[in-house]
Amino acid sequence: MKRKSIWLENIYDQESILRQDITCDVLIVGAGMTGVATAYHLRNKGFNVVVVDKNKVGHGISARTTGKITYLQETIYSDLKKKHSLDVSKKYLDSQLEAIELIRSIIEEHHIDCDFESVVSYVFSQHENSSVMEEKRLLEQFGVEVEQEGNAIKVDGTYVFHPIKYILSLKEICKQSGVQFYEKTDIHFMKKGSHGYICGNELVSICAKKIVFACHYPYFLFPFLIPLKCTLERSYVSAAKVEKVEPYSAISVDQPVVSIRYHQDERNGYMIYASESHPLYQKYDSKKHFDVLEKSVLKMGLRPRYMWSNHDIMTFDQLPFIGRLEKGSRDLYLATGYNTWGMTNSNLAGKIISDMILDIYNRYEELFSPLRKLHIESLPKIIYGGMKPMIENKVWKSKKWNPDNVYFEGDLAIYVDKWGKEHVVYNRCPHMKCSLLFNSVEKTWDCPCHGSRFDLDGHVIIGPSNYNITYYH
């Protein structure tokens, strides 16, 4: 079993490091879904871009997904329609199927080959559950066709694909048109200069007029304090070998959520199986909740032949931050917090972003701000979903659940590895200073603060820290 994504198997792509001093007018921090889709839209419109990324191209959260692209969401209408209202409910959707229209229309049109395939979408339960009649009713009072079988609601105009071929798709059409790509490229700081911002690290610096944060979990904690927004979730994801592929995606909404895709590749078929989810702030023991995932598909009968793990940013209010940073600044944008239906979202966000900077009304602009106010009973979730995790982790210690090859020595990690060898880390993330965690399943070392995560020697591989934790004896 390979203890990665299916998505990055047979993946190549000629990598490009920043190695001087440039400037543009776009900067875009973040090379995945949303980096390169904003890229996309802004591509021949005047604009020098350039794209950036600490690690390579679609290789962080967004190789991480299921890739299901779809409007059915567990009962996220009921839930915006209770915590908003029934407007909110309906824009969300338009907002969802614009999306899946405007992913379905760029790969017609460039006759992207990324495995999209028509699927129906269900939402089910294992038992009666009025959440999901519920969810039924409302949809249809959308005007959506809406079928119902036993405990579970299907429909179709939904697609399923394979998210990096999509991405590397969209990277050589938008460098075909000039925007310039670079990887392993850290951003270590930003200021503001005369002519603009100024980025960079301790090598080289970029000087842009505007700047896209697309950077899923932002490094920065001022002026947005995202740490007091949201949350993160880890889910567990799985592929094993099918004879046979399924026209459908599903996810319950019972705990914990079980979600169900199909996939097929060049030679075979794959069931694409994720539960488990949790808080990331939560449950530590991250092998635990693989080998529960593991019993799971050994039971349908079906053995592992990939599984890994995610994360996602999950807001308060259920929608996702897209949008300016500041309050009457037309320069610096974010884009993030997608409650695990990132692969719509962030093709959306790409959209809304490149609108606002191109000076073309978007109507979802104000629904997805940045700046909205939250809610007064987001109060105990700013406490006990942001706050709490931190002051808690800082003062906690014990890691009993640890293999025997994996120790600590003052502020100070280390893993021996089957060879003997000793691999030393600094144990406190760079980003607001938490005591990271072994994964001993994907061999990482991880931050249970806001996510950030290192390979067994150190280098960062996902955000927000933008530091390496390696220790040079």
Ligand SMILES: Cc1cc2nc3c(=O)[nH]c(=O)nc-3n(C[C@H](O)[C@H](O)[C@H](O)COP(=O)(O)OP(=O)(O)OC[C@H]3O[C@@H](n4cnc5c(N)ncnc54)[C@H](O)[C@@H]3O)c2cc1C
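As the structure is a prediction and not an experimental result, all values here were calculated from the model. Positions refer to the first chain, counted from 1. So that the term is clear: the rigid core is the largest set of C-alpha atoms that superpose within 1.5 Å between two forms. What changes on going to the form predicted in complex with the named molecule:
- Relative to the superposed rigid core, the position of the CA of residue 414 differs between these two forms by 2 Å or more.
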Given for the second form:
Amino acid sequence: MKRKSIWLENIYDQESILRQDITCDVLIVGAGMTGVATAYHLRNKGFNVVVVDKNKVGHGISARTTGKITYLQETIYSDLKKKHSLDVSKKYLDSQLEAIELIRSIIEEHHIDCDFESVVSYVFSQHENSSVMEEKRLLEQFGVEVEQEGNAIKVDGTYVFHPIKYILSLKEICKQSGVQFYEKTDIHFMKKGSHGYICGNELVSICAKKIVFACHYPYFLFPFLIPLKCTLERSYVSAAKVEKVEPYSAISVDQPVVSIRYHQDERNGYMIYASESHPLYQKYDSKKHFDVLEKSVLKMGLRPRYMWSNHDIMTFDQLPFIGRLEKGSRDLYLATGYNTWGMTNSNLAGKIISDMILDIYNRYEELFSPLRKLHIESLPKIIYGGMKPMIENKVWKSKKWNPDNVYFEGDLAIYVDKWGKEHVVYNRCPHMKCSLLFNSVEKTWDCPCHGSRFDLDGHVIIGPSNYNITYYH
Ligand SMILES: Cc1cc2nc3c(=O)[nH]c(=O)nc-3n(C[C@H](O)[C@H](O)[C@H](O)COP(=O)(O)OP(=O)(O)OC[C@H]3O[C@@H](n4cnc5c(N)ncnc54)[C@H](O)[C@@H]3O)c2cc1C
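Could you present the same protein in the form predicted in complex with the named molecule, rather than the form predicted on its own shown above?
Once more the chain from above appears, this time first in line as the rest of the complex follows.
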């Protein structure tokens, strides 16, 4: 079994590293689904657009998704109605339907080969569950045709695809229109200069008139203070070979949430099965979650060929953050916080932000604005989901959470592999100095505060950390 995402199998793509200072009109920081979708909508519009990624194009959170394109997102519409209003709930539905149509039309227009398949989507519960039926009634009130099958509800007009094939195809389309991509090029700083913003790292700087932060969890604290606005949720995903690929995707509303879809590659069919979600700030042991996941797949008579974990940003009010980063500024933009529904929302973000840059009215600008006020009900979440875990981690250093084959000496964390070799790292995430948790299945050092991940040698794989952790040979 491979401890990596199925979407990263047989993907060979390489961009150049930025080695000299450059100037551009729009700099997009992050080449995941959001960054590439934004570049797509800004191409051919008279702007000099540059996209940089600290890692490789499409190799962040988007590479570890389950890749469903659906508007049936657990019980989001009932939740939004309760938290906000009927109007907000309906507008969110409209936005998701528009995003799906956007993705479909882009794939059709450019004949993108990304295993895009039409499927029906289910939301289900193992038990009679009133919230699923409430969701059905609300969707019907909004004019959506919903069918009931036992404890499940079903809609059509939804899809699945191969997220990296889609991202890399969009990247090629953008490049043909002159958009420049640079990999292994991270942004560590940003300051205002006389002709725009200067940002870059120790080696290079980029002067840009406008910047779009499409970097998932932003590396900077100010002005957005993201740790106080969201939590992170991790899920465990597997892909097992199947004889027959089914034309549906499904997600449960029970705990633990179960998510299923199928995928056909050139040779084999796979069932992609995700489960075992938990907030990152809770005490957890990745190995235990992987074991439970594996057992569930084996129980179905299947054997996982791939297993990986992934996390996404969960906003307190269940709406993404898409739009201006600072009051009064028309030059800094942010897109993140998709609550595990980033295939639709990142594509939508690309459209909304490009419309804002192009001065085109977009009806979702206000709804998703990162500058919106948080409800007073978010306060307990800010304290218990945002601040408390960070303080706890700093005080207790989450040492107790680590598996048995990890021990500590002062500020060093030592993992002993099955051959008895010791892997020694400095036990502090460079982002906000939280101590790390070893993920003994994927062999990564993970930060339970803000989701940074480092490989066995200490190299950063996923941000917000911009720096590696020190590895001692
Ligand atoms: C288990 C799981 C399953 C999911 N399944 C689905 C699904 O089926 N359908 C759905 O709609 N959504 C799903 N999601 C959500 C979706 O995968 C994410 O919301 C989405 O991929 C986020 O895309 P992104 O472009 O914002 O982030 P990313 O893909 O992480 O892109 C951000 C990029 O920014 C780069 N970067 C970061 N910091 C810097 C820096 N300082 N300088 C330069 N570059 C930087 C990173 O290297 C990265 O490539 C799932 C999420 C999880 C956790």
